[in-house]
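Here you get one chain, nothing else, as structure tokens; it is the form predicted alone.
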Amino acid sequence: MTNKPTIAILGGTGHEGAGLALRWASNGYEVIIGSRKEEKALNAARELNQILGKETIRGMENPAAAREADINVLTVVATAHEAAVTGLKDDLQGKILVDATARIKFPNPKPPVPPAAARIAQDILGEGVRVVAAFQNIPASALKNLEKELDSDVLVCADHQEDADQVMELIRGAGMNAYYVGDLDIAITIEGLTAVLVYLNKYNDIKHASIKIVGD
């Protein structure tokens, strides 16, 4: 047996989610994977244990993922973000959702306009639900190659700072760093860094560009 939360990645067969996934399952996590459709959930769920080499990530709805985890994380495209969380208010409630939404669109992509996709969610979930906004930053690509350490730090907001403490956890679980920030509001600003850093592989012949924080 383990004390370590169940994690749900909502949305999560695109390249951040099964990155995730297998950061944490690999660490002893477990880890659900949710999608719209159960049988691509199941199939994202074979493949990953494929990689692993053992049956550990589990494939469910969406729905049924975000009720049998004790932490969400939503790793749906920006476009469906706020028709996803709807969608789920209910089964969120109780909850943390960690919301990994970068708001940026390709192939020029801008700093996005307030307010932040984390407070979007915030305000449409309701107080049942504590939203944590981290992950924008991470390369999904680098979240895939368990054999290479990741040399990334993840920016967490949140309106509480024990929820972000809850998160940061997990981050570190995954072999990152984490730094609390502030508050919902202020991931405006995190989100728009990923445009940042999409322009720093553009121009100057990186692939996996992050966040890396420095100082005494």
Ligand SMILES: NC(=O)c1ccc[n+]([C@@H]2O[C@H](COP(=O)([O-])OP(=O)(O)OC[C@H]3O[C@@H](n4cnc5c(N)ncnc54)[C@H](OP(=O)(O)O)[C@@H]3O)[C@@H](O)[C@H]2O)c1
Second form
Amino acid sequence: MTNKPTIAILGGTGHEGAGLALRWASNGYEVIIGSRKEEKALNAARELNQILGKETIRGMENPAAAREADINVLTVVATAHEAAVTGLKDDLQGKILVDATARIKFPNPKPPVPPAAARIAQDILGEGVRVVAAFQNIPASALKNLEKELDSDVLVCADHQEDADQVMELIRGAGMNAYYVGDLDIAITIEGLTAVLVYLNKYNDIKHASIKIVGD
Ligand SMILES: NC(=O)c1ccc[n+]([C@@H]2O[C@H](COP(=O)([O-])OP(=O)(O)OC[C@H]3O[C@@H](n4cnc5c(N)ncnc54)[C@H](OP(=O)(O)O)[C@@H]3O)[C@@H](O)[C@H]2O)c1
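I've shown you the form predicted alone. Could you give me the structure of the form predicted together with the named molecule?
Expanding to the full complex; the earlier chain stays at the top.
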């Protein structure tokens, strides 16, 4: 038994979700991969467990995963963000939803326009769900490479700092630093910063640009 919260990653069959699942599961957290299709979730969980060398990650359909978890993380493809949030509204009530969405289009991203994806999610879900924005600047490729320690900082937004505090504990549990930077409206800047990171990679021969905060 563990006193760590169970984390469901909704849309966890994709790149970012798989990376986060690996980081948390390898640090002793119970992780559930969610998908629109149970079989896809089970297959993704099996593949990740093979990488980890232990049977630890489970797979479920998104609604069941959301209900089972203590904390949910949303990593569906950005174009499906609103529809996915709307569809999971009932299953998420009473819980924290960590929204990783960065609405930028490849290969030439432009900064997204307000409101932030996390603010849209909060408006859809209502007060019964506490949305926290995080991970927009953390590349999936870096998360998935378990041989390399993560040297990135995660900027975290939430309307209530105590919700961000809970998520920042999880982020530290996955091996990253975390900083609270304000309410969900601030998250639009963090989404836009992801576009900057894409151009940093493109023009500077960098592979997984992310951010590190300095200062006394
Ligand atoms: N990739 C990165 O490096 C990165 C970094 C920072 C933030 N993010 C953010 O993380 C999120 C996921 O990015 P990703 O690169 O991991 O995406 P992805 O691999 O392309 O897709 C993630 C998952 O989205 C689900 N999905 C696709 N269409 C859907 C729909 N119509 N409704 C509901 N779910 C749908 C799929 O899961 P099922 O088919 O199993 O349901 C898919 O496995 C995005 O919001 C992105 O902005 C990504």
